[in-house]
Structure formats: C-alpha cells, structure tokens
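This document opens with one chain alone, in structure tokens, the form predicted on its own.
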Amino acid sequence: MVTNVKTAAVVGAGTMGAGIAQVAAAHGCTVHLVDVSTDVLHRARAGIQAQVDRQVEKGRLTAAEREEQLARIRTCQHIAELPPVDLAMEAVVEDMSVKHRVFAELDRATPPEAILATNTSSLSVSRIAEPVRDPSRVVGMHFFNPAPLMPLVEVIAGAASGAAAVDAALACAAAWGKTPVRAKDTPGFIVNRVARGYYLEALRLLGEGVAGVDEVDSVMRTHGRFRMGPFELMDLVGLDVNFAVSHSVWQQLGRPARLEPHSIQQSLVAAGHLGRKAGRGFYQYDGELKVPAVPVDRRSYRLSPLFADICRAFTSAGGALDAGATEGYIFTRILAAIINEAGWALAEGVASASDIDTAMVLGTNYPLGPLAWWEKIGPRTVRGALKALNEMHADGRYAPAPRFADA
C-alpha cells in the first residue's frame, strides 16, 4: 500500500473536486482532475486559477510558486486515460449507482497498491467499495466545503478497509495541511450527524411557537457564540441539502424520534424556498438585507420550577450569563440536543471523544466541542436537562445517551 502520496487523481471537477485538487497541488502533489465535461473542467481550472491569483495578490505566493502549483494540475475526461497514481479520490454526485461506476473504473485503471478514496458525506463507504476487487484499499476522505479553506477531513474506515489504507489516508490529509479525524462508517459520520441537534431543535422551537427564526438565531449567536444561527446556516447550506442529510441520517439510523426531520423544513423545500440560493428560505433576501420569511405561531409555555432552575444552571455554566428566561430555555434545548447526539455517537463507537470535539470545532466552527461543553456545564446539569426534557415528551427523543444517563 502507498505510504507517501505524490501523484493523485480526482474524479469529478465540481466545487469539491476542484477544491481538493487545488489543496493537493498546493502541497506538492501532481493531480489529474477528471470530468466527462470539458466545460466543467474549464470552469474548475479557471476557478483554481482565480483563487491562486488572489493568493499572489495577497503576498501568500510568489508568481513562480503560482505557476508551479498550476502546472501540477492536469485534466482529462476519462478515468481510463489516467497514468499510475498513488491515490484516486472520487468527488462525484451523492448517488450510489454513479459512485459504483466510478469505482469499478478506478479499480481497473489504478495500480493495485493505490488508495481509492471517496469524498462522500452521507453514503456508506462499505457499500461504495463493493465493485472493487480488493476493498481493503477503499477509504472515506470527507473534505468540507470550501476544501482549500476548511481544515477538517473525516477519514472513514469501511467494513473492509485495511489499516494500511486508513493510515495512509490520515497521513495524506495531514501532509495536505488538514487535520484528520477517524470516523466509523455510520450515517452522517461525525459532523453531519452531531450537527442535527442544532438544526432540528431550532425547528422544534419554531414549530412549538416558543420563538421566531431571528430570535433563535440571535440567542445562539449572542449567548452560544456560534458564528451563525441555525436558521441562517440552513439558508446558507440550502434547505434541500440540509433536509436531505437529515432525512438520510434519520432513515439509516432506524428513525429515532430525536432525529426526525421537521415538517416546516419539508414544506419549505416543497415550495422551492431553499435559502439564499433561491432568495428565500427561513429568511427573505434582498441583497445583503434579510427579514424572517417564516412566521411564528407564538404560544405560551410553562416550565416547572425544577426545570427553570436547571435551565438557569445550564445557561450560566455554558457561558450565557445574560440570557433571559426564554433565551436560556432556547439555549438549553439546542445545546443539550447537540451534546446528547455527540454522546450517542460516542456510545456507538463512531469516533473518540477528542475526534468528535475536533470535528465539530473545525468542521462546523462550533465555539467548543460538544463533549468539552458537557464537561464545562457539568455532567449532573446536562443529565438533569435531558431527563427533564424527556419527561415532557412521550417519544423518548431526549433520552440521555449512556455517557450521560448515570453521570
């Protein structure tokens, strides 16, 4: 198995594929970028050129370094045209049949010692490897968008992935300037699973009439110190993309109540209100201005004195010292949902505690890892919040993960 990647192929020259090719070339790797469309290849090349030019303008690269970096990127339209490479990365659409065709071709076109990697964000690495004669050389290397800027790579071992291939993928990601974390081949891996709590709990609060989209976003930015509120972030990602990931993770994990997609988001997707790219999602966009586009059917709620005390303790320990009662309730529910999903992922062996925290900080810009937050807020307080919330719902959606149940 290859241990030092000097030549690579990237199949799929869309946003992610082009970004990964740029990263590899920037770190001295010769890259062959493959796409059946010449137009896509031209756009990818132009986009990489523009980004590298900006680095020269900012003094981060010399003109000579720019030319060397660009010269390391070659293009072709067919996998069969590839020369021998150390690693081949698939970055095509999230469609299993398409990925199977790509990997069958890569299996024929690459040396047997080459690593075959998939950039999938939601599909099973084990299933993707099925057309490959030696699946031990197949691993997941999930980069985040934009690949040149985002520091995280989730390295996923499929059921048949060999230790040598996984170690080589970890070393390659690090050599390309990224921070790799190990993840089990489970739905959503680390980031796309643990982040569900941020979105789904915000949707529940809106649906229950506790607060409007701008109020929830403000609480999480101001008191949680998140860079973007959950509704702003869903609009940026695209409601269709976010809903599809939520639905996929929920289905593949056996439809647990805590991960059930919300009807509000489903209705917006059906109406074509997909967020910023459509001009309307949870907000209506007019240039840089945005106003809430989903009204809240505001309803009163009442907390028991015990749960009110828990919320105050939770928000205070969590750093939301100036939060009012409703703000503290919003903060507690959303952050508790994130922490609990991290606990379930840990209990199921998806990743280590340190890798979960690293992934959420680097992959989603969270101000703190969820398990670090658990330690900061205090095991008893987190457990108390989850148990109190769970008693309010018959479906067990807030049942504490094993890590927290007896904390």
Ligand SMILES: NC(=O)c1ccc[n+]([C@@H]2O[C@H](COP(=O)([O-])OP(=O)(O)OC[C@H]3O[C@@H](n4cnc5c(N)ncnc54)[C@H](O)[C@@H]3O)[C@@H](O)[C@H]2O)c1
Second form
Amino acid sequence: MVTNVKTAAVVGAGTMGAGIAQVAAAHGCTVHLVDVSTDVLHRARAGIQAQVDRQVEKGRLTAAEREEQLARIRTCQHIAELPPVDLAMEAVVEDMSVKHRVFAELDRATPPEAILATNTSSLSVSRIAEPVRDPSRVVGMHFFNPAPLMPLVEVIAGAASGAAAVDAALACAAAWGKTPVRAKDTPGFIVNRVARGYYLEALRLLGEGVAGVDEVDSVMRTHGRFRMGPFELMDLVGLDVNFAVSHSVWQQLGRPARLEPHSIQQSLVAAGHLGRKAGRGFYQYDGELKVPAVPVDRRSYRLSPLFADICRAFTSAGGALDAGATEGYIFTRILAAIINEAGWALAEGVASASDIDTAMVLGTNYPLGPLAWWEKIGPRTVRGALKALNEMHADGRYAPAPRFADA
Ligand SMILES: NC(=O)c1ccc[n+]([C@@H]2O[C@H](COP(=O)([O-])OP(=O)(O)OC[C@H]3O[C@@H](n4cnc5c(N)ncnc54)[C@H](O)[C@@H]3O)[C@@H](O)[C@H]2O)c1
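For comparison with the form predicted on its own, please write out the form predicted together with this ligand.
Starting with the chain above, the whole complex follows.
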C-alpha cells in the first residue's frame, strides 16, 4: 500500500473537491481534478486561483510558489484518463449509486496499491467500497467545509478497510496539514452525530416555549462561549441540509427518541425558509440585520428544587457564572444533550474520548470537547441533570449513556 502520497486524483470538483484539491496542491501534491462538468472544472480552477492570489496579496505565498501550486493542479473529465495516482479521493454527490459507479471506475483506473478514499458525510464507507475488488484499500476521509480552512479530517475504517490504508490516510491528512481522528463507520461518524444535541435540544426548548431563538442563541454564545448559537448556525448551514443530516442520522441509528428531528424545522424547510441563503429561516435577514422570524409560544416551566440546584451547579461549573435561572436551564439542557450524545458515541465505540473531543473542537469550533466538559462540570452533576430530565420525559430521550449512568 502507498505510504507517501505524491500524486492524487480528486473526483468531483464541487465545493468539497475543489477545496481538497487546493489543500493537496498547497502541500506539494500533484492533483488531477475530475468532474463530469467542464463548467464546474473552470469554476473550481478560478476559485482556487482567487484564493491563492489572496495569499500572495497577504504575503503568505511568493509569486513563484503561486505558479508552482497552480501548475500542480490538472483537470480532466473522465476517470479513465487518469495517470497512475497514489490516492484517489471521491467527492461527488451524496448518492450511493453515483458513488458506486465512481468506485467501479476507480477500481479499474488506479494501481492496486493506491488508496481509494471517500469524502462522504452520511453514507456507509463499507457499502461504498462494494464495487472495489480489493476493498481493503478503501477508507473514508471526511473533510469539513471549507476544506482549505477547516483543520479536521475524520478517517473512517469500513468493515473491509485494511490497517495499511487507514494508516496511509491518517499520514496523508497530517502531511496535508490537517489533524486526523479515527472514527468507526457509523451514521454521522463523530461530528455530524454528536453535534445533533446542539440543534435538537435548542429546537425542543423553542417548541416547549421556554425561550425564543435569539434568547437561546445568546445564552450559548455568552454563557457557553460557542462562536454561534444553534439557530444562527442552522440558518448558516441551511435548514434543509441540517434537517437532512438529522433525519439520516436518526433513521440510520434506529430512530432513537433523543435524535428525533423536530417538527418546527421540518415545517420551515417545507415553507422554503431555509436560512441565510433564502433570506429567511429562524431569523429574517435584511443585509447585516437579522430579527427572529419564528415566534415563541411562551409557556412556564417548573423544575423540582433538586433539578434547579443541579442546573445552578451545572452552569457555574460549566463556566456560566452569571447566568440567570432560565439561562442556566437552557445552558444545562443543551450542553447535557451534547455530552450525552458523545457518551453514547463513546459507548458504541465510534471513537476514543480524545478523538471525540478533538473532532468537536476542530470540526465545529466548540470551545471545549464534550467529554472534557463532562469532567469539568463533574460526572455526578451531568448524571443528575440527565436523570432529572429523563424523569420528566417518558420516551427515554435523556437516558444517560452507560458511562454517565454509573458516575
Ligand atoms: N458541502 C459540504 O459541506 C460537505 C462537507 C463534508 C463532506 N461533504 C461530502 O462531500 C461530497 C461532495 O459534496 P459537495 O458539497 O462538494 O457536492 P457538490 O454538489 O458541490 O459537488 C459534487 C460534484 O460532483 C460532480 N460529479 C457528479 N457525478 C460525477 C462523476 N460520476 N464523476 C465526476 N464528477 C461527478 C458534480 O458535477 C459536482 O460538481 C458529498 O459526499 C458530501 O456529502 C460535503
């Protein structure tokens, strides 16, 4: 198996493929960028050129380095035209039948020792590998958008992936300046699964009438030190994209109550209120100005004195020292949901505790990894919060993950 990637193919020159090609070329790799559409190839090259030009303007690259980097990127329309490569990275549309066609072609067009990687966000790496005669050379290499800026790569071993291919993918990601983590081939891998808690719990708080979108966002920014609140983030990502990920992860994990997509989001998607790109989502956008666009049907909530104490302990240990009672309740619920999902992922062997934390900090800009938060807030307090919430809901959605149940 190849150990040092010098020549790569990137199949699919859309958002991710173009970004990954740029990263590879910036780290000395010769890249063959393949797309069925010549328009897309032109756009990809122009986009990469514009970004490299900006680096020259900022003094981060010399004119000669710019030339070398751009010259390392070649384009073509057919996989069959590829010269021998060390690694082929698939970044075509998220559709199993298209990916199968691409992998069947890559199987024929690449040397047997080449690594075949997929950038899929939500499909099974094991299934994607099916058309390849030697599936031990197929792995997942999940980059994040925008690929040139986001430092994380989740490296996913499918059922048949060989250790040599996984090691080569880890080494390649590191050589391309990224921080790789290992993840099992499970729905949403690490980031797209553990991040569900941030969105879904915020939606439940809105649905229960505890707080409006701007209040929840403000609590998580101010007290949680998250860069963006959950509703702002869904508006930025696109409500349709975010809903599709939620739905896919929930469905593939056997529809657990804690990951059930929320009807508020489903209705907004159906109404075309898809977020920033549509000018309206959870907020209405007017240039830089944004105002909440989803009303809150405010209802009072009641906590037992014990749960109110737990919320106070949770928020102060979590660093939200000056949070009021409702702010503390919001903070506790959202953070407990994220921590619990990380606990379930850990229990199911999705990744190690340190890889889960690294992935969430680098893949989503969380100020701290969920398991580091668990230790900071204290296992007993986290367990107390989950237990109290679980007693309020019959469907088991807050059932503590095994590690937290015995804390
Ligand atoms: N966009 C994101 O934020 C993001 C993040 C991480 C991973 N991903 C994953 O990366 C992959 C690509 O996503 P994207 O957002 O870049 O998609 P995109 O739609 O921007 O690009 C896909 C490209 O693939 C091309 N294509 C389709 N069939 C092809 C074929 N047979 N041969 C060559 N090219 C073909 C299309 O012309 C298109 O340009 C998907 O699997 C997606 O799940 C996306």
